[in-house]
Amino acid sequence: MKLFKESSIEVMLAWRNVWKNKRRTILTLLTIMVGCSMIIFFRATQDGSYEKMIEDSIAANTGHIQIHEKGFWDNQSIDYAFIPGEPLQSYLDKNSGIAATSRRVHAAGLVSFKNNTFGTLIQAVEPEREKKVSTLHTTIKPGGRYLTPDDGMRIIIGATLAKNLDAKVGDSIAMISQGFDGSIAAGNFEIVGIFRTLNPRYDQALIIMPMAQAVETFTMMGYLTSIVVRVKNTSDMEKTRDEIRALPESERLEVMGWDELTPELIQAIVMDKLFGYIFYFILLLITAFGVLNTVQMSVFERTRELGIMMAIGTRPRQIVTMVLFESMFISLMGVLLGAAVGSGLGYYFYIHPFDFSGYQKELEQFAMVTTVFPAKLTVSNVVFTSLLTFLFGVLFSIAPARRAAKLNPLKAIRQL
């Protein structure tokens, strides 16, 4: 407060020389807060759209969190299965942050159906409890149905694996695969429902059987092979993932979040993330460069001024300061404008997202589950972007301020 009162004629100057030429000033301004405005835009768009791909993507089938016997997903074996103790059981079911959880039995099989046989992946779930942790119920294909806790030898199947079977609701397939204690698992299950998620890993291999069925059919004898949890807010899963491993039986078992469970999806964000960085440090220079232009015009603009300002006693760290100031003036300005269009951009694509519905088959063909893209305005993005475009206007501004300041008084003054 002290350092401005002393500047005081410095900012008065400055803010008079802002609006010399007016025309030169409001282009800048608006540079600047198309810049900004864009960047607090695209930034909301990637975050909305990964937040979206991320639920997306482990809603079907994948949950938040996943636990299983140490070596499961690497092997994806039925003789990977545990009994859950006390401690986590307890935790599992008081944890306030935890929304729902769901037990399962995975084990690898053979379907026959006609003259085909496919291999496939065996999903034994609780109906009721599986409902709260994934969204695979909704996907059911008109003309079957889920499944419900006293079904049996009932099961629902993936679409793509119905096609190649050539099976439909009602038919009977035969499936064959390996018991808990090393027996033989087979039977006859009739379809009731088919599922199309979109995701081809579950649409080509997935069939869904009750738990209760699976208990008798691969003689499971209290074991299961995973627990699903989902919790309240995406943002929680690392905080309860880190509790679950610090209790005593953890040391058993392998803990895994979403994450960990779909590395290709991270790996895809990463990528854009980077491309994205690139794209806004493009438009970071491209803004910073206008407040330059603006500021080394107005110097050159007025260069006799400035010698007679420094023949009459000013001193260089004034002419610094009001240059300085000049630059802060425009890029205050237009980072506010910015900040406001910006966020108001974000605020309208949450409010009425990018739909691609009309493409979807297009998309499935890329194996993308999202056709609905939201932005998410957060105050971070718009503090951030704000804060780091006005920085680089005014760094900017250094050199033709520092130039100003080193004007030799009499050449500046002869200066037409």
Contents of the next structure:
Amino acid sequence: MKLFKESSIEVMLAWRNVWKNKRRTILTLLTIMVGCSMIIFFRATQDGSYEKMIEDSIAANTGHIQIHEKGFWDNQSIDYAFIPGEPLQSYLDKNSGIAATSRRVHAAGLVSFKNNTFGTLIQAVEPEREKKVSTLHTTIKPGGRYLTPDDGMRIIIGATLAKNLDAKVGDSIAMISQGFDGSIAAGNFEIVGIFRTLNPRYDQALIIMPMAQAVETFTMMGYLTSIVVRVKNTSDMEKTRDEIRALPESERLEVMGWDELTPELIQAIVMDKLFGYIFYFILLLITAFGVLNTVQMSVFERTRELGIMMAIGTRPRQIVTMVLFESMFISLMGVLLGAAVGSGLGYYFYIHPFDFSGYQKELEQFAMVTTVFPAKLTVSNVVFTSLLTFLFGVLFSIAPARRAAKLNPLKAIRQL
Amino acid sequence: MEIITIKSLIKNYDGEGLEVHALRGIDLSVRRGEFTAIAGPSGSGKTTLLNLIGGLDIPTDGTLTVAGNNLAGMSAKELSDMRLNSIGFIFQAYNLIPVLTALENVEYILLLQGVGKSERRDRSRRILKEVGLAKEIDRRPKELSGGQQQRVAVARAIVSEPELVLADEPTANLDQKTGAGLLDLMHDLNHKKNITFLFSTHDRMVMEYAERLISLTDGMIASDKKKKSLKESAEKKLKKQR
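Alternate state requested, the form predicted in complex with the partner chain (shown: the form predicted on its own):
Entire complex below, previous chain first.
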């Protein structure tokens, strides 16, 4: 309060000085507003698209957490199968943060139809439980269907694989792989559905069969290669993963979060964020230089006035305070406008996301599976960006403020 | 009692490799309540002398005591405080803070001195009334004429009742009638409040108003004359001109 009282004259002078040259002030406000709003908006689109990409990746097939026998993830072999112990099963059944779990068996194999043979990744699932952890069942093309637990020798396959095999729903394809006990696992399987996901790799190589049949075909004897966990809130993934890791039997298991399961996605996000930060830094610099220029010009124009103020007893500290308050007012107003405009834009594109569905094929070439990008506006984005823009503006004004305070009153008064 | 005591004051400047001797040994005393003009042609050193007295410049040599303060060795902050509390300044033109009204410009000094709001307002209004600007208190400098602006500057210079007012060519940008009005005002204030006024000028009229006229030539005092009531003769002259 005392500080405010002491600064009241500087505050009043600063406020009036800000509006002394309205045009310049408005232009500076616009510069800050554009800089701040662009950063808020771009960060909102980045955050939104990352979240969507992660959600799409998790929802399609990965799940939030996967539990495997140690070594499975690197080798992707049926040899790394395990039977979950009671503590793990109990934790997965009773944890209120877990939305659903599904058990899977993975095996590599070959499929053949007509004269076409391709390598494939076979994934056995519990159809009803799988529907709760992945969205793959929603991507079945018309004319086909998803699996049921009683489907036996029936499978669904990726659209690209079906096309490469020249197979359609109703056709039987030959599949050969290796069983858990080292025996040959082979058979003819009828295609009941063809899926087209947002992930070209799934469409190209994935075959899904019912778990009950896989137990028989691959001689699994109660073993499985992974348990897929979907948590209720993505943000709870790390906590749940760490709790599973803390279970005694997890010593022989690998418990992986979605970030470890999709490292290429994380790398892409990290790179994108890095470029984003460079871009934001440049925007902040441009904005701050706008403020610096205005304050510098304002001080330069008032050299004589400042000289007279100092001559009649205004202390240098008061001059610094006054000039800094000027930049604070300009920065604050610009930041408030920027926060409002940036938030407005962010909200609009949250309601009306960027939709690149029409360019899906082109995006697939760049391994991009997500085509709809909603913006995600967060309080931290708005507050942090506004604060940073404000601080840059004020920090860049320290130099002209100090220069003003160091003016020699006598020389300053002589200037016209 | 002396308010200004100057002994052997020398001021040299470095001017593009050549040393300029602005003041070459000034000895001077000014008593409280004097109405003094320092006259002389351009470059004679009158503004330099005023700036040194006001603590805006540092002498090369000599001693300078103003309002009991020996200026030698005073820090910038101490000089600033001395200017705030003991000296009122009136400059040639563009004296005022443009974003403040006439009242606020006058109040500014009191605010810097930490005077409370109501007292500040009362004193500022009163002084503006005294200088004939009761109706213009809410106007900003650009809404005032040159003469009115200088009156506000006078009001600001005396509102804190300083011991000394330094006025550097206060009438230089005013017409004769307005200048005379301003000088009347300052002369009255000098008499009523016993404030010491020290002018630098080459305006004939100011010299005539002054009760003491110090002439400078080439940085030295050429003459120092005390007069009585020259204002009256000036008024007579002005009446004739009108």
